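Next up: just one chain, as structure tokens, the form predicted on its own.
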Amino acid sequence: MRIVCIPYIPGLLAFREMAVLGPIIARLRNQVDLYVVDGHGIAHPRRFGIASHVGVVSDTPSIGVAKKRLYGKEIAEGPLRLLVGDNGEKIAAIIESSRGKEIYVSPGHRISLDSAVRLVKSMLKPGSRLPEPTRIADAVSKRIRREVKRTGIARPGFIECSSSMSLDRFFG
């Protein structure tokens, strides 16, 4: 558990989250076959969202699964709904859950769009919007956040922000 020192800024999620994810990724080195990340992969204005960051840092295939569109134009290709970038490249697929809510699936690193979609679909349980790994992580993090708010007690690993971790470091 960490205090996050950089506010959420659309398109710059990795700057906020990688300080927390980096040490975890390092500990899991060579133990993970695929990362499923709550965020975008190449469906990003810079073609490099947080799922791409996680995949490159770990040198492991990664998939971004986001709840909101950040970038891209929607097109229909047969029964599929896709997002394409400015150059027409297919950057994500839009999958509608049984509850009628959409998710955006995009390759992060070392995986094709077709494989990312196939794998994410295999991880969806009936009635769930999110793939199972992401759904479980989301539920655990919300439970921990509620506990910390209720008790005021943070578990080991909790750190404070330092001046070197401020936004000024990145944006002057």
Second form
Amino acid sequence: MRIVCIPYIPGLLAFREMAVLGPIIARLRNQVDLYVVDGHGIAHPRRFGIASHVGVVSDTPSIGVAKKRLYGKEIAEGPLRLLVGDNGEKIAAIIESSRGKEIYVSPGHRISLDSAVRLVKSMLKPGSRLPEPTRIADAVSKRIRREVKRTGIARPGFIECSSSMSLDRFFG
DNA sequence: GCGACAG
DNA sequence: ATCTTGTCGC
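If the one shown is the form predicted on its own, what is the structure of the form predicted in complex with the DNA?
Now the full complex is given, and it begins with the chain already shown.
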């Protein structure tokens, strides 16, 4: 749990959220085989989304699983739906779940697109849209936030950023 | 100048 | 993403 100090800007998600993921990565050092990140991997304007960022910082294989497209042109390769970059590189696969709701799977770090798709599919549960790691983490974080909001009591791990940390002069 | 735009 | 009222399907 952290207070974030940078606004959300498409393409710069890691600027905002690595403040939260960084400490987690440090605490889990040498205990993680694969990171499944809520956001894109190389399906990014600079081929380096937050999933790639997490993989490089942790030196661990990582996959990006996003709910919406950020970058890339959609093409059809037979029955498959893919996202290709400006150079034609396949940067993501679009997997459709139950009702039209799709997810974008892209390599983060140290993994191929094929392996990423195979692994994510193995983590999908019938009826739900997101892979189990993401779905569970999302549910847990939302539940804890609601509880903190209701009781006003934060649990250990809560760290504030400097009150003077205003980045409005950099953005907006 | 006009769209597009992870969470 | 968040907020929020009512509503649809399992």
